[in-house]
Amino acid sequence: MSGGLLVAGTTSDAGKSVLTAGICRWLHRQGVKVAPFKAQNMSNNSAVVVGPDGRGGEIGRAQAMQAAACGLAPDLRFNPVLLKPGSDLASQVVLLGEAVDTITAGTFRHLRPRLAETAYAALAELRETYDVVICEGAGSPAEINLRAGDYVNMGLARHANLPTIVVGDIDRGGVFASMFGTVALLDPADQVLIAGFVINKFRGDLGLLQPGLDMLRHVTGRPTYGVLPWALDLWLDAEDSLAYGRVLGRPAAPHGTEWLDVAVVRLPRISNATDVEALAAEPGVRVRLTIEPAELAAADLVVLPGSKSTVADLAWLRETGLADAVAAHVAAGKPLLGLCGGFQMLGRAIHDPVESRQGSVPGLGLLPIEITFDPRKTVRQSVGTAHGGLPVRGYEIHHGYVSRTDPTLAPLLTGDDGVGEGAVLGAVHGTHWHGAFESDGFRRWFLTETARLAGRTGFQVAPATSFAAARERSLDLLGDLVEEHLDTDALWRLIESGPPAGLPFIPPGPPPTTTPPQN
């Protein structure tokens, strides 16, 4: 067997990296070889993967997240190219893991065809090592005035002749003039590989839709291969989880007497906010995103998640009064926890000449350290000990280092090459590792003291909670729901056989190209 399938969606957030996700795992438990890809992500969600030369390199979380759905390790090659916005104008590129440039939207077409030639060659790789390449698109297809460089959606489809099936999102609302205008706005050669649908979040009876799907069908003469119910467990490493006021997951009942609140401050630039996850993971933790001050003087512990742009950020919480809400949190001897760029802003000073070229800025001195950003970005997978000897995994995305500390400081973790990483002073915590968390040891240790710190006394943590544990269960959740709600007979033809003969084209397309007159 040799296939592909292409993933688009009506929108951003519509349910492709999931669905993706979901589809790899579906068919990796009926023995397929299966890997996943995407050609550009743009994200600052990114794992750390170690390439053939034995260096880390960069790829997008949710290619990370598909891999382990496919029972594969992540490969450079599922996520050739990804932008990490550092501001609404300027991108930094990571080509097949490796940071080789920072563009702005006039600068992008030019790189563009070296990026499409690097995913177009990691695509035809996967193509023989593995029996079906599972695509995800980024955005929509019908970003018409994205079309004519486009390699991510439809130019990637007809680059590999991939059939493409496009997932909307119902519980946004307007979902059926979504498929059929992302349809309809498609060329005849585009349209043609336009398989069917899929509709994402959906609530309520079954029965009601119906007339509407029929519809669809009527008006595309395309089918709907299923439609994934609304499930209240499927956050894990999900981007649009991240919003302002939500409250990660679904918080199990505290396996003491107290709940333990904690507040993550949602930067403007956050990056890899995913970490905090692990900490939602436990029952009695409650984890909420936020940019209230109000909410960090209530909250147990605050957390400074990473930032794509440190400077920037931190400039950003001193405008918000965020600055002298975790000031004043620290003040009261409640725990704060940095993490990446959070750390860095903890200390007395940076020192960039790098990412924002504004040289030294004034910390938030809460420790006695300062942070130097270098050219050379840190990227690499971390193992180590922390508290006694708990076993500690992580990664480190980064450019920023610690350049001057005060040498009786406390780290918080210690490498497995016996060197510091991080600090601890009183009730502040920092450290440089993403995905620390997710050590299960570790993490209730923290938490453990971070309840103390906090006074939560009645607070205990479960003593089984297993983080990797609850990821497999998630990939798990969303294998069972493409099973049984989606017509997997349908998608077979379609992965092994390629888009399905004789499909029509829904006007108007792409407008005439028209000559302009002659004098």
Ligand SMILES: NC(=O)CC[C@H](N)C(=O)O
The other form holds:
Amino acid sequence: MSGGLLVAGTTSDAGKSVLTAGICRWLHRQGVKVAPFKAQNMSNNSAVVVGPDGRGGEIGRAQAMQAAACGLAPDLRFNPVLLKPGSDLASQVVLLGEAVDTITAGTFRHLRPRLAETAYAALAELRETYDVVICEGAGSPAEINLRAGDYVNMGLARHANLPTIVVGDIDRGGVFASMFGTVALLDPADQVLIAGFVINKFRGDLGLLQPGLDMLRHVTGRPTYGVLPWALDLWLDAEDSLAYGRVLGRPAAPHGTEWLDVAVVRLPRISNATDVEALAAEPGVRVRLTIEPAELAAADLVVLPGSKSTVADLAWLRETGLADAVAAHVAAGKPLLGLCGGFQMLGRAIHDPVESRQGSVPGLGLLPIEITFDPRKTVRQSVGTAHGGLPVRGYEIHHGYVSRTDPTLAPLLTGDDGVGEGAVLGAVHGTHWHGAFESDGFRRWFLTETARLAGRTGFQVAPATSFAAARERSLDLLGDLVEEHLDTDALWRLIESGPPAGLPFIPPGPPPTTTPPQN
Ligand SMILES: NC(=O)CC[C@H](N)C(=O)O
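Could I have the structure of this protein in the form predicted in complex with this ligand, to go alongside the form predicted alone above?
Expanding to the full complex; the earlier chain stays at the top.
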């Protein structure tokens, strides 16, 4: 068979990624050969995938997570187009894993046909290989200004005749109006593909919600396939949980007598922020994303995460007073960790003719290294050891490299080629590797060392947390939610048989265009 479904949303962060992953896990458990797909993703949170030519390429982390939900290794075709925003105006374009261009809104139009063609071809290939492909849309399908050029939402559904469900986040309010409006702003040929709705993040009495669902059915002629409850345990790989001010996940009580407090600076162009999820998976480790200097002062460990715009985010760090707070933290002998872009900021100088094109700028001066940016991007999976033999796996996505270092500086890690990676100087730690803290033994050593440096003598790392098992549990939880709360028989009919016949048109449809579409 060649089944398919598009999961669209009323807004960004409505729950498309997790619902797609949940549907993938449900089908995978049923023995269905299923794959995920997102034609175009806009995110700086990417995973490294080894392509058919053996080279490393990038896809959105959400698609790598959905691949795991399907029991598959990630594939570049699962997310053929990835836009990585370096500023509000410009994005790096990653096509089938490889960075090919940097675009602005104005130049996107010229590239769009090539991107759409690549995405359509990738989906066609996947549909030949897999029995079912679950596609995730982007933003809302009712972005009427962008509809003409769309190949991620209804443009994709039309091209591949995909039945579409629309998920809405009821916690934000206005869910009925946004469900209705999403359908009613689409043209008739798009509307016949919208089969129904899913409500996400509901807390409360289903009996009170039911009349609303009945009314929604009455005014749209479309059912709600189910209502997913607010699930507190769902936070791994969920990008919206990375908003600042929040504690990441739901940390269990400490194994020892004291908590370890970790403050992660929420850089404006943060990239691969999911790196710190592995720390947050440990009992007694409280990880908070913050932009408050006072929170850095109170933290045991400060983390400068990855950045898509190292030099610009470093300037922001100085403007906001956070750079001074980082310096004070280090001056007090407390531990600091820099990851990729955050590591690059720790050196004496950054020479960047590529990303910011600012030339040479001073770094924070906390490590005796200099960073130079190369137009070629390093994208690879990396394997090595730390602290005398603890195995570490990670991945690298960067243009900048260490161009000058002090030969006496100790590395944090050693690659399997025997070459030192990153640095440790006193309580300052840094590496270009992402994902390293998913390696359980290394994470335990690092947290123990961190607690010692911070004087948290009562903190004791739990002996046996497995991050891989925690991720697997979270995918299973998503599968459980789908099985328990959605009408899976009806969903299966949709996936198998395509858009149902006879779905009514809801006026007014798209407003007439007064100006030519911009995309
Ligand atoms: N992943 C990152 O943090 C990348 C750092 C920096 N933007 C670079 O390209 O080198």
